Amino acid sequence: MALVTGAGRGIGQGLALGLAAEGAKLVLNDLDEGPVNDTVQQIKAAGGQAIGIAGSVTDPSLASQLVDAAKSEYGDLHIIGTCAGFIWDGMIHRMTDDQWQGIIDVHLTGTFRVVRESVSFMREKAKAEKEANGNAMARHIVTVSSLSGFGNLGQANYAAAKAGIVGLTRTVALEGAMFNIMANSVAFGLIDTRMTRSQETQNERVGEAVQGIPEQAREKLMATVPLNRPGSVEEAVGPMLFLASDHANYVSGVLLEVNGASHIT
(Lines of atoms letter the chains of each structure in order from A and count residues from 1; the text may use other names and numbers.)
(Lines give C-alpha, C1' and ligand atoms only; values in the text may rest on other atoms or scores of the structure.)
Protein backbone atom coordinates (compact mmCIF):
# COMPACT_ATOMS: atom_id res chain seq x y z
CA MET A 1 0.00 0.00 0.00
CA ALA A 2 1.45 3.31 -1.11
CA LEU A 3 0.64 7.02 -1.01
CA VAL A 4 2.01 9.36 -3.67
CA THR A 5 1.52 13.13 -3.89
CA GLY A 6 1.97 15.02 -7.14
CA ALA A 7 0.84 11.85 -8.89
CA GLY A 8 -0.92 13.51 -11.83
CA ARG A 9 2.17 14.54 -13.75
CA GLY A 10 5.87 13.98 -14.26
CA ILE A 11 7.90 12.11 -11.66
CA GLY A 12 4.94 11.65 -9.31
CA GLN A 13 2.87 10.02 -12.02
CA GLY A 14 5.82 7.89 -13.07
CA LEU A 15 6.33 6.71 -9.48
CA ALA A 16 2.64 5.87 -9.12
CA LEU A 17 2.64 3.84 -12.34
CA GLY A 18 5.88 2.12 -11.35
CA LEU A 19 4.59 1.15 -7.92
CA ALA A 20 1.35 -0.11 -9.43
CA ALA A 21 3.31 -2.27 -11.87
CA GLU A 22 5.02 -3.82 -8.85
CA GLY A 23 1.63 -4.65 -7.33
CA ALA A 24 1.13 -1.76 -4.93
CA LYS A 25 -2.35 -0.51 -4.07
CA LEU A 26 -2.32 3.26 -4.15
CA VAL A 27 -3.77 6.44 -2.73
CA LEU A 28 -2.85 9.23 -5.15
CA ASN A 29 -2.99 12.99 -4.86
CA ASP A 30 -2.55 15.89 -7.23
CA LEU A 31 -3.57 19.53 -7.11
CA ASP A 32 -5.96 19.07 -10.05
CA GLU A 33 -8.66 16.44 -10.35
CA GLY A 34 -8.17 15.72 -14.05
CA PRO A 35 -4.50 14.65 -13.89
CA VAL A 36 -4.87 12.51 -10.78
CA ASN A 37 -7.93 10.79 -12.23
CA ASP A 38 -5.96 10.10 -15.41
CA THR A 39 -3.27 8.32 -13.41
CA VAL A 40 -5.90 6.33 -11.50
CA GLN A 41 -7.54 5.26 -14.75
CA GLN A 42 -4.21 4.17 -16.25
CA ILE A 43 -3.55 2.01 -13.20
CA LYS A 44 -7.02 0.49 -13.23
CA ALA A 45 -6.81 -0.20 -16.97
CA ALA A 46 -3.65 -2.20 -16.29
CA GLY A 47 -5.42 -4.23 -13.59
CA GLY A 48 -4.20 -2.30 -10.55
CA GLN A 49 -5.94 -0.64 -7.64
CA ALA A 50 -5.85 3.09 -6.93
CA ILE A 51 -7.96 5.93 -5.65
CA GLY A 52 -7.39 9.62 -6.29
CA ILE A 53 -7.87 12.63 -4.03
CA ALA A 54 -7.43 16.08 -5.55
CA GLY A 55 -6.24 18.95 -3.40
CA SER A 56 -3.28 21.11 -2.48
CA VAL A 57 -0.67 19.88 -0.03
CA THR A 58 -0.86 23.40 1.40
CA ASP A 59 -4.27 22.47 2.83
CA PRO A 60 -3.62 21.50 6.47
CA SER A 61 -6.37 18.86 6.32
CA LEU A 62 -5.16 17.07 3.18
CA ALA A 63 -2.53 14.85 4.80
CA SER A 64 -5.06 13.33 7.19
CA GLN A 65 -7.50 12.81 4.29
CA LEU A 66 -4.87 10.86 2.38
CA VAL A 67 -3.79 8.69 5.31
CA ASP A 68 -7.39 8.10 6.36
CA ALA A 69 -8.13 6.92 2.81
CA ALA A 70 -5.24 4.45 3.02
CA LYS A 71 -6.58 3.17 6.35
CA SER A 72 -10.15 2.75 5.14
CA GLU A 73 -9.34 1.35 1.68
CA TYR A 74 -6.34 -0.84 2.42
CA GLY A 75 -5.84 -0.98 6.19
CA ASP A 76 -2.13 -0.20 6.07
CA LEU A 77 0.51 2.07 4.58
CA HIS A 78 3.93 0.82 3.50
CA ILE A 79 5.32 3.42 1.08
CA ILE A 80 5.19 7.22 0.91
CA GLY A 81 6.38 9.24 -2.09
CA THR A 82 6.17 13.03 -1.78
CA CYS A 83 6.38 14.45 -5.31
CA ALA A 84 4.08 17.49 -5.27
CA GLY A 85 5.79 20.66 -6.40
CA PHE A 86 6.34 23.49 -8.84
CA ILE A 87 8.78 26.33 -9.42
CA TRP A 88 8.34 30.10 -9.07
CA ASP A 89 11.73 31.50 -9.93
CA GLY A 90 13.23 34.95 -9.50
CA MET A 91 16.45 36.60 -8.44
CA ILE A 92 16.46 37.17 -4.70
CA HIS A 93 16.44 40.97 -4.91
CA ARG A 94 13.16 40.74 -6.87
CA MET A 95 11.60 37.73 -5.15
CA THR A 96 8.33 38.55 -3.40
CA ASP A 97 7.10 37.14 -0.11
CA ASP A 98 4.40 35.29 -2.05
CA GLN A 99 7.02 33.63 -4.26
CA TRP A 100 9.08 32.63 -1.25
CA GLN A 101 6.20 31.36 0.87
CA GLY A 102 4.38 29.67 -2.01
CA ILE A 103 7.33 27.39 -2.73
CA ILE A 104 8.15 26.75 0.94
CA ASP A 105 4.51 25.89 1.66
CA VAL A 106 4.22 23.32 -1.12
CA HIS A 107 7.64 21.68 -1.09
CA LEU A 108 8.74 21.81 2.53
CA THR A 109 5.63 22.29 4.66
CA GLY A 110 3.54 20.08 2.37
CA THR A 111 6.12 17.30 2.61
CA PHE A 112 6.32 17.74 6.39
CA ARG A 113 2.56 17.40 6.86
CA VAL A 114 2.22 14.30 4.69
CA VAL A 115 5.24 12.65 6.31
CA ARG A 116 4.10 13.58 9.83
CA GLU A 117 0.65 12.07 9.34
CA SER A 118 2.06 8.99 7.64
CA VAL A 119 4.72 8.34 10.28
CA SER A 120 2.12 8.62 13.03
CA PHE A 121 0.11 5.82 11.42
CA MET A 122 3.18 3.75 10.52
CA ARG A 123 4.40 3.89 14.12
CA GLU A 124 1.11 2.52 15.44
CA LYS A 125 1.16 -0.32 12.91
CA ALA A 126 4.78 -1.07 13.77
CA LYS A 127 4.04 -1.15 17.51
CA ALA A 128 1.20 -3.62 16.96
CA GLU A 129 3.42 -5.82 14.77
CA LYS A 130 6.21 -5.83 17.33
CA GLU A 131 3.82 -6.82 20.08
CA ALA A 132 2.35 -9.62 17.97
CA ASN A 133 5.44 -10.91 16.18
CA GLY A 134 8.47 -9.42 17.88
CA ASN A 135 9.39 -7.27 14.89
CA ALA A 136 7.87 -4.74 12.52
CA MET A 137 7.88 -4.94 8.74
CA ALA A 138 9.97 -2.40 6.86
CA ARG A 139 8.18 0.72 5.66
CA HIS A 140 9.62 3.33 3.32
CA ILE A 141 9.40 7.09 2.90
CA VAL A 142 10.92 8.65 -0.22
CA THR A 143 11.03 12.44 -0.48
CA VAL A 144 12.07 14.57 -3.44
CA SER A 145 14.93 17.02 -3.14
CA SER A 146 16.91 18.58 -5.99
CA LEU A 147 20.35 19.49 -7.23
CA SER A 148 19.09 23.04 -6.63
CA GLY A 149 19.18 22.25 -2.91
CA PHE A 150 22.93 22.88 -3.08
CA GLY A 151 22.17 26.39 -4.39
CA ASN A 152 20.93 27.60 -7.77
CA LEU A 153 20.70 30.93 -9.55
CA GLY A 154 17.23 32.43 -9.34
CA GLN A 155 15.89 29.76 -7.00
CA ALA A 156 16.45 30.95 -3.43
CA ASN A 157 12.97 29.74 -2.47
CA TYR A 158 13.22 26.36 -4.21
CA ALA A 159 16.80 25.77 -3.02
CA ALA A 160 15.85 26.49 0.59
CA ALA A 161 12.84 24.18 0.41
CA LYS A 162 14.77 21.33 -1.19
CA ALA A 163 17.65 21.65 1.27
CA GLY A 164 15.12 21.64 4.09
CA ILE A 165 13.59 18.42 2.81
CA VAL A 166 16.96 16.70 3.21
CA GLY A 167 17.22 17.70 6.87
CA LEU A 168 13.62 16.70 7.47
CA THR A 169 14.12 13.31 5.85
CA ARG A 170 17.30 12.52 7.77
CA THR A 171 15.57 13.37 11.03
CA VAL A 172 12.67 11.08 10.12
CA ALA A 173 15.21 8.34 9.40
CA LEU A 174 16.58 8.67 12.93
CA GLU A 175 13.19 8.86 14.60
CA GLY A 176 11.71 6.07 12.49
CA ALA A 177 14.54 3.58 12.91
CA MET A 178 13.12 1.95 16.03
CA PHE A 179 9.91 1.29 14.09
CA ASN A 180 11.73 -0.07 11.00
CA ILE A 181 10.74 3.00 8.98
CA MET A 182 13.28 3.93 6.30
CA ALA A 183 13.41 7.55 5.11
CA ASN A 184 15.47 8.64 2.13
CA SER A 185 15.55 11.53 -0.30
CA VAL A 186 16.35 11.73 -4.01
CA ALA A 187 17.99 14.87 -5.40
CA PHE A 188 17.17 15.22 -9.07
CA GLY A 189 19.10 17.17 -11.62
CA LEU A 190 17.73 17.96 -15.07
CA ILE A 191 14.80 15.56 -15.54
CA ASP A 192 12.46 16.02 -18.52
CA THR A 193 9.32 17.48 -16.92
CA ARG A 194 7.33 20.68 -17.31
CA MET A 195 9.53 22.26 -14.64
CA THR A 196 12.70 21.86 -16.72
CA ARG A 197 11.53 22.04 -20.33
CA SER A 198 12.02 25.22 -22.31
CA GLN A 199 9.46 27.88 -21.43
CA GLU A 200 9.24 28.72 -25.11
CA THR A 201 8.03 25.23 -26.05
CA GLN A 202 5.16 25.02 -23.56
CA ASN A 203 2.52 27.12 -21.85
CA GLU A 204 2.57 25.71 -18.33
CA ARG A 205 1.61 27.72 -15.27
CA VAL A 206 0.74 27.07 -11.65
CA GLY A 207 -1.22 30.15 -10.71
CA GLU A 208 1.07 33.08 -11.48
CA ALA A 209 4.17 30.89 -11.70
CA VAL A 210 5.50 30.12 -15.18
CA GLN A 211 6.90 26.59 -15.38
CA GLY A 212 10.03 25.73 -17.31
CA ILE A 213 13.38 27.37 -17.98
CA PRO A 214 14.11 30.11 -20.55
CA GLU A 215 15.75 28.43 -23.55
CA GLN A 216 19.02 30.36 -23.28
CA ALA A 217 19.39 29.48 -19.60
CA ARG A 218 18.42 25.89 -20.31
CA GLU A 219 21.17 25.56 -22.91
CA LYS A 220 23.72 26.77 -20.36
CA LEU A 221 22.37 24.31 -17.81
CA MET A 222 22.52 21.45 -20.30
CA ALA A 223 26.20 22.23 -20.89
CA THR A 224 26.88 21.36 -17.23
CA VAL A 225 25.45 17.84 -17.58
CA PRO A 226 28.26 15.39 -18.44
CA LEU A 227 25.75 12.93 -19.96
CA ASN A 228 24.69 15.79 -22.26
CA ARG A 229 20.96 15.15 -22.01
CA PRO A 230 18.11 15.41 -19.55
CA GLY A 231 17.05 12.33 -17.65
CA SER A 232 13.72 10.71 -18.46
CA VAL A 233 10.91 10.30 -15.95
CA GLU A 234 11.54 6.55 -16.04
CA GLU A 235 15.21 7.11 -15.17
CA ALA A 236 14.15 9.33 -12.29
CA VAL A 237 11.63 6.83 -10.97
CA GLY A 238 13.96 3.81 -10.98
CA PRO A 239 16.00 4.93 -7.95
CA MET A 240 12.80 5.84 -6.11
CA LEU A 241 11.40 2.37 -6.70
CA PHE A 242 14.61 0.92 -5.26
CA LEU A 243 14.35 3.08 -2.15
CA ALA A 244 10.70 2.06 -1.74
CA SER A 245 11.49 -1.65 -2.01
CA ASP A 246 12.71 -4.41 0.27
CA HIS A 247 16.09 -4.09 -1.50
CA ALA A 248 16.52 -0.91 0.58
CA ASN A 249 15.57 -2.30 3.99
CA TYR A 250 18.97 -1.28 5.38
CA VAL A 251 19.15 2.05 3.57
CA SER A 252 17.98 5.06 5.53
CA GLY A 253 18.94 8.72 5.86
CA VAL A 254 20.45 8.76 2.37
CA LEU A 255 20.43 11.59 -0.16
CA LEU A 256 20.69 9.88 -3.53
CA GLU A 257 21.74 12.21 -6.36
CA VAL A 258 20.24 11.44 -9.78
CA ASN A 259 21.71 14.06 -12.08
CA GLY A 260 23.77 12.64 -14.95
CA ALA A 261 27.03 13.32 -13.06
CA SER A 262 26.29 17.07 -12.89
CA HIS A 263 27.39 17.56 -9.29
CA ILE A 264 30.86 16.13 -9.89
CA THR A 265 32.01 18.92 -12.22
Ligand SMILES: NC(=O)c1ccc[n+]([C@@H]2O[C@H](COP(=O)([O-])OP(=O)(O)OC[C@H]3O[C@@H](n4cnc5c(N)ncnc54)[C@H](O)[C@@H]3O)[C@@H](O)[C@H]2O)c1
The other form holds:
Amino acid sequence: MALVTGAGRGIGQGLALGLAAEGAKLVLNDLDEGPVNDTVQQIKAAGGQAIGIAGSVTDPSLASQLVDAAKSEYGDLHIIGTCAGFIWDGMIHRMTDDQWQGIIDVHLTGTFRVVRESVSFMREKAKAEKEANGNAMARHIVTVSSLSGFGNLGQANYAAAKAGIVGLTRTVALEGAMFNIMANSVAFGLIDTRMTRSQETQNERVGEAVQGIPEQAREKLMATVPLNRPGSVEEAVGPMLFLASDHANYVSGVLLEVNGASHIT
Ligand SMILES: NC(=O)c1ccc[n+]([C@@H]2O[C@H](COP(=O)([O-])OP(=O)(O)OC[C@H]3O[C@@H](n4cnc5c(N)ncnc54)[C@H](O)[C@@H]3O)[C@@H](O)[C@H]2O)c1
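Could I have the structure of this protein in the form predicted in complex with this ligand, to go alongside the form predicted alone above?
Below, the chain from earlier opens the complete complex, with every other chain and molecule after it.
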Protein backbone atom coordinates (compact mmCIF):
# COMPACT_ATOMS: atom_id res chain seq x y z
CA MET A 1 0.00 0.00 0.00
CA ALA A 2 1.58 3.22 -1.15
CA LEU A 3 0.82 6.92 -1.39
CA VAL A 4 2.39 9.19 -4.02
CA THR A 5 1.90 12.93 -4.39
CA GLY A 6 2.55 14.72 -7.68
CA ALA A 7 1.60 11.47 -9.44
CA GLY A 8 0.07 13.08 -12.52
CA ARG A 9 3.32 13.79 -14.33
CA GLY A 10 7.06 13.22 -14.42
CA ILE A 11 8.81 11.51 -11.52
CA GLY A 12 5.67 11.06 -9.38
CA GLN A 13 3.84 9.39 -12.24
CA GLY A 14 6.85 7.19 -12.94
CA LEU A 15 7.05 6.20 -9.27
CA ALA A 16 3.34 5.36 -9.18
CA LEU A 17 3.63 3.17 -12.30
CA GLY A 18 6.79 1.53 -10.95
CA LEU A 19 5.22 0.74 -7.57
CA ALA A 20 2.08 -0.58 -9.27
CA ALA A 21 4.18 -2.86 -11.48
CA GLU A 22 5.64 -4.32 -8.28
CA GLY A 23 2.14 -5.01 -6.94
CA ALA A 24 1.52 -2.00 -4.69
CA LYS A 25 -2.02 -0.70 -4.22
CA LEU A 26 -1.95 3.04 -4.52
CA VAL A 27 -3.46 6.30 -3.36
CA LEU A 28 -2.35 8.94 -5.84
CA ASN A 29 -2.53 12.71 -5.67
CA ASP A 30 -1.88 15.57 -8.04
CA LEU A 31 -2.90 19.20 -8.20
CA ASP A 32 -4.39 18.50 -11.63
CA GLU A 33 -7.31 16.10 -11.88
CA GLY A 34 -6.85 15.04 -15.54
CA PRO A 35 -3.23 13.91 -15.14
CA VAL A 36 -3.81 12.03 -11.85
CA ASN A 37 -6.83 10.24 -13.34
CA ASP A 38 -4.69 9.33 -16.34
CA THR A 39 -2.11 7.68 -14.07
CA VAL A 40 -4.90 5.81 -12.24
CA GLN A 41 -6.31 4.60 -15.59
CA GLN A 42 -2.88 3.39 -16.76
CA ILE A 43 -2.49 1.38 -13.55
CA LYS A 44 -5.99 -0.09 -13.76
CA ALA A 45 -5.53 -0.97 -17.42
CA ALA A 46 -2.45 -2.99 -16.43
CA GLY A 47 -4.48 -4.85 -13.78
CA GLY A 48 -3.39 -2.80 -10.75
CA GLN A 49 -5.31 -0.95 -8.05
CA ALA A 50 -5.22 2.82 -7.54
CA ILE A 51 -7.42 5.69 -6.49
CA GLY A 52 -6.78 9.29 -7.41
CA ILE A 53 -7.40 12.34 -5.23
CA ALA A 54 -6.91 15.69 -6.92
CA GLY A 55 -5.93 18.63 -4.74
CA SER A 56 -3.05 20.78 -3.61
CA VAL A 57 -0.57 19.66 -0.97
CA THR A 58 -0.87 23.25 0.28
CA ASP A 59 -4.45 22.47 1.39
CA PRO A 60 -4.16 21.66 5.12
CA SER A 61 -6.91 19.02 4.81
CA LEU A 62 -5.34 17.12 1.89
CA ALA A 63 -2.88 14.96 3.86
CA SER A 64 -5.64 13.51 6.04
CA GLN A 65 -7.81 12.87 2.95
CA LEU A 66 -4.95 10.88 1.41
CA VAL A 67 -4.12 8.86 4.51
CA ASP A 68 -7.82 8.26 5.29
CA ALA A 69 -8.20 6.87 1.77
CA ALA A 70 -5.28 4.47 2.37
CA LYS A 71 -6.90 3.43 5.68
CA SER A 72 -10.38 2.88 4.29
CA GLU A 73 -9.41 1.36 0.91
CA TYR A 74 -6.44 -0.76 1.90
CA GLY A 75 -6.19 -0.72 5.73
CA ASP A 76 -2.46 -0.01 5.77
CA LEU A 77 0.30 2.23 4.41
CA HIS A 78 3.80 0.90 3.69
CA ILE A 79 5.34 3.45 1.35
CA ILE A 80 5.04 7.15 0.70
CA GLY A 81 6.71 9.16 -2.06
CA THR A 82 6.36 12.94 -1.98
CA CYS A 83 6.85 14.19 -5.53
CA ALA A 84 4.47 17.18 -5.80
CA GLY A 85 6.20 20.34 -6.86
CA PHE A 86 6.84 23.16 -9.28
CA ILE A 87 9.39 25.92 -9.74
CA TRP A 88 8.94 29.69 -9.61
CA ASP A 89 12.40 31.00 -10.31
CA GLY A 90 13.89 34.47 -9.97
CA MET A 91 17.04 36.13 -8.67
CA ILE A 92 16.72 36.95 -4.97
CA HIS A 93 16.72 40.74 -5.46
CA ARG A 94 13.57 40.36 -7.55
CA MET A 95 11.92 37.48 -5.68
CA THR A 96 8.53 38.43 -4.23
CA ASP A 97 7.16 37.16 -0.92
CA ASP A 98 4.53 35.21 -2.89
CA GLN A 99 7.23 33.55 -4.94
CA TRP A 100 9.18 32.61 -1.80
CA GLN A 101 6.15 31.42 0.15
CA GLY A 102 4.51 29.61 -2.78
CA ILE A 103 7.52 27.33 -3.19
CA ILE A 104 8.10 26.82 0.54
CA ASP A 105 4.40 25.94 0.96
CA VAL A 106 4.32 23.29 -1.76
CA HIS A 107 7.71 21.64 -1.32
CA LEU A 108 8.50 21.98 2.38
CA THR A 109 5.19 22.43 4.20
CA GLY A 110 3.37 20.15 1.74
CA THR A 111 5.95 17.40 2.33
CA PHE A 112 5.80 18.00 6.10
CA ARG A 113 2.03 17.61 6.24
CA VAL A 114 1.89 14.44 4.14
CA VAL A 115 4.78 12.89 6.08
CA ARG A 116 3.28 13.90 9.45
CA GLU A 117 -0.09 12.34 8.67
CA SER A 118 1.49 9.19 7.21
CA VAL A 119 3.91 8.69 10.11
CA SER A 120 1.06 9.01 12.55
CA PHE A 121 -0.79 6.11 10.85
CA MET A 122 2.39 4.08 10.28
CA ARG A 123 3.23 4.30 14.00
CA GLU A 124 -0.23 2.99 14.93
CA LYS A 125 0.17 0.03 12.57
CA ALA A 126 3.72 -0.62 13.79
CA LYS A 127 2.65 -0.57 17.47
CA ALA A 128 -0.11 -3.08 16.76
CA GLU A 129 2.32 -5.34 14.85
CA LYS A 130 4.88 -5.16 17.68
CA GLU A 131 2.23 -6.12 20.22
CA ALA A 132 1.05 -9.01 18.05
CA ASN A 133 4.39 -10.39 16.75
CA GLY A 134 7.17 -8.66 18.65
CA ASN A 135 8.31 -6.67 15.63
CA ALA A 136 6.95 -4.28 13.01
CA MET A 137 7.41 -4.63 9.26
CA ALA A 138 9.64 -2.07 7.54
CA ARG A 139 7.83 0.97 6.15
CA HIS A 140 9.43 3.47 3.79
CA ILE A 141 9.19 7.22 3.34
CA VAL A 142 10.92 8.65 0.27
CA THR A 143 11.02 12.43 -0.06
CA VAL A 144 12.32 14.42 -3.01
CA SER A 145 15.11 16.94 -2.60
CA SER A 146 17.32 18.36 -5.34
CA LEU A 147 20.87 19.17 -6.32
CA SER A 148 19.54 22.75 -6.10
CA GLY A 149 19.21 22.21 -2.34
CA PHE A 150 22.97 22.88 -2.21
CA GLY A 151 22.37 26.25 -3.90
CA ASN A 152 21.36 27.22 -7.43
CA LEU A 153 21.18 30.48 -9.35
CA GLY A 154 17.66 31.91 -9.42
CA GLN A 155 16.27 29.36 -6.97
CA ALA A 156 16.63 30.79 -3.43
CA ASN A 157 13.06 29.68 -2.65
CA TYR A 158 13.40 26.19 -4.15
CA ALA A 159 16.92 25.65 -2.74
CA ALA A 160 15.75 26.56 0.77
CA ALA A 161 12.74 24.25 0.49
CA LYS A 162 14.77 21.35 -0.88
CA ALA A 163 17.47 21.76 1.80
CA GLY A 164 14.70 21.85 4.41
CA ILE A 165 13.34 18.55 3.14
CA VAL A 166 16.69 16.92 3.95
CA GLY A 167 16.56 18.05 7.60
CA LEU A 168 12.92 17.03 7.84
CA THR A 169 13.64 13.57 6.42
CA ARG A 170 16.67 12.91 8.61
CA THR A 171 14.60 13.84 11.68
CA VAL A 172 11.81 11.48 10.61
CA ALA A 173 14.46 8.75 10.18
CA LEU A 174 15.41 9.19 13.86
CA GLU A 175 11.85 9.46 15.15
CA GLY A 176 10.60 6.59 13.00
CA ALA A 177 13.43 4.17 13.79
CA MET A 178 11.76 2.53 16.80
CA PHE A 179 8.73 1.83 14.59
CA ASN A 180 10.87 0.41 11.78
CA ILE A 181 10.02 3.39 9.56
CA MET A 182 12.83 4.26 7.12
CA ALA A 183 12.97 7.84 5.83
CA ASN A 184 15.25 8.77 2.97
CA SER A 185 15.50 11.54 0.44
CA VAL A 186 16.62 11.65 -3.19
CA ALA A 187 18.40 14.71 -4.58
CA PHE A 188 17.87 14.72 -8.33
CA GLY A 189 20.00 16.62 -10.79
CA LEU A 190 18.64 17.23 -14.28
CA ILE A 191 15.77 14.82 -14.97
CA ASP A 192 13.81 15.17 -18.19
CA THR A 193 10.35 16.41 -17.10
CA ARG A 194 8.16 19.48 -17.50
CA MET A 195 10.23 21.11 -14.75
CA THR A 196 13.44 21.02 -16.78
CA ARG A 197 12.50 20.93 -20.47
CA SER A 198 13.10 23.96 -22.63
CA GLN A 199 10.90 26.84 -21.41
CA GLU A 200 10.62 28.23 -24.92
CA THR A 201 9.35 25.08 -26.61
CA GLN A 202 7.02 23.60 -23.98
CA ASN A 203 5.25 26.79 -22.79
CA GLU A 204 3.96 25.30 -19.50
CA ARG A 205 2.89 27.20 -16.40
CA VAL A 206 1.68 26.50 -12.86
CA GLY A 207 -0.39 29.59 -12.10
CA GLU A 208 1.87 32.42 -13.23
CA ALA A 209 5.07 30.41 -12.71
CA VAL A 210 6.78 29.41 -15.94
CA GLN A 211 7.96 25.78 -15.90
CA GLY A 212 11.17 24.64 -17.52
CA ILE A 213 14.60 26.16 -18.07
CA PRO A 214 15.54 28.80 -20.68
CA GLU A 215 17.18 26.92 -23.59
CA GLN A 216 20.57 28.67 -23.22
CA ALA A 217 20.76 28.04 -19.47
CA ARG A 218 19.69 24.44 -20.05
CA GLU A 219 22.53 23.87 -22.50
CA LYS A 220 25.04 25.36 -20.02
CA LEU A 221 23.66 23.18 -17.27
CA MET A 222 23.83 20.07 -19.43
CA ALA A 223 27.51 20.79 -20.12
CA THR A 224 28.18 20.38 -16.37
CA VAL A 225 26.66 16.88 -16.27
CA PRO A 226 29.44 14.28 -16.71
CA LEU A 227 26.98 11.82 -18.29
CA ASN A 228 26.20 14.66 -20.72
CA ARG A 229 22.43 14.17 -20.84
CA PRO A 230 19.42 14.53 -18.57
CA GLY A 231 18.22 11.47 -16.67
CA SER A 232 14.98 9.84 -17.80
CA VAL A 233 12.00 9.47 -15.49
CA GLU A 234 12.71 5.73 -15.31
CA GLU A 235 16.29 6.44 -14.25
CA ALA A 236 15.01 8.78 -11.54
CA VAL A 237 12.43 6.29 -10.32
CA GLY A 238 14.80 3.29 -10.00
CA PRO A 239 16.60 4.63 -6.89
CA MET A 240 13.24 5.63 -5.37
CA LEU A 241 11.94 2.09 -5.88
CA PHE A 242 15.06 0.77 -4.17
CA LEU A 243 14.52 3.10 -1.18
CA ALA A 244 10.86 2.06 -1.03
CA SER A 245 11.70 -1.65 -1.06
CA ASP A 246 12.78 -4.32 1.38
CA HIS A 247 16.26 -4.04 -0.15
CA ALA A 248 16.51 -0.82 1.87
CA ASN A 249 15.36 -2.09 5.26
CA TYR A 250 18.61 -0.94 6.91
CA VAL A 251 18.93 2.30 4.95
CA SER A 252 17.56 5.39 6.68
CA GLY A 253 18.39 9.08 6.94
CA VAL A 254 20.23 8.99 3.61
CA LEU A 255 20.33 11.68 0.93
CA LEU A 256 20.85 9.75 -2.31
CA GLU A 257 22.21 11.95 -5.11
CA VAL A 258 20.92 10.93 -8.53
CA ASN A 259 22.44 13.33 -11.01
CA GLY A 260 24.67 11.69 -13.63
CA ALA A 261 27.75 12.53 -11.49
CA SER A 262 27.02 16.30 -11.45
CA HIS A 263 27.85 16.47 -7.75
CA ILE A 264 31.52 15.83 -8.59
CA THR A 265 31.93 18.72 -11.01
N1 LIG B 1 13.03 17.21 -12.96
C2 LIG B 1 14.12 17.46 -12.27
O3 LIG B 1 15.23 17.63 -12.82
C4 LIG B 1 14.07 17.53 -10.77
C5 LIG B 1 15.28 17.75 -10.09
C6 LIG B 1 15.27 17.79 -8.72
C7 LIG B 1 14.10 17.61 -8.03
N8 LIG B 1 12.94 17.42 -8.70
C9 LIG B 1 11.72 17.26 -7.92
O10 LIG B 1 11.03 16.11 -8.34
C11 LIG B 1 9.64 16.26 -8.02
C12 LIG B 1 8.82 15.91 -9.26
O13 LIG B 1 9.06 16.90 -10.25
P14 LIG B 1 9.04 16.55 -11.82
O15 LIG B 1 10.37 16.87 -12.33
O16 LIG B 1 8.47 15.21 -12.01
O17 LIG B 1 8.07 17.71 -12.34
P18 LIG B 1 6.64 17.63 -13.07
O19 LIG B 1 6.22 19.03 -13.29
O20 LIG B 1 6.74 16.72 -14.25
O21 LIG B 1 5.70 16.92 -12.02
C22 LIG B 1 5.34 17.54 -10.81
C23 LIG B 1 3.88 17.20 -10.50
O24 LIG B 1 3.57 17.81 -9.23
C25 LIG B 1 2.26 18.37 -9.35
N26 LIG B 1 2.06 19.45 -8.39
C27 LIG B 1 2.54 20.73 -8.49
N28 LIG B 1 2.10 21.44 -7.47
C29 LIG B 1 1.32 20.62 -6.70
C30 LIG B 1 0.57 20.80 -5.53
N31 LIG B 1 0.50 21.97 -4.92
N32 LIG B 1 -0.12 19.73 -5.02
C33 LIG B 1 -0.09 18.53 -5.64
N34 LIG B 1 0.60 18.32 -6.79
C35 LIG B 1 1.30 19.35 -7.30
C36 LIG B 1 2.17 18.86 -10.79
O37 LIG B 1 0.82 19.03 -11.20
C38 LIG B 1 2.91 17.77 -11.54
O39 LIG B 1 2.04 16.79 -12.04
C40 LIG B 1 9.47 17.71 -7.56
O41 LIG B 1 9.48 17.74 -6.14
C42 LIG B 1 10.72 18.37 -8.06
O43 LIG B 1 11.05 19.51 -7.30
C44 LIG B 1 12.90 17.37 -10.06
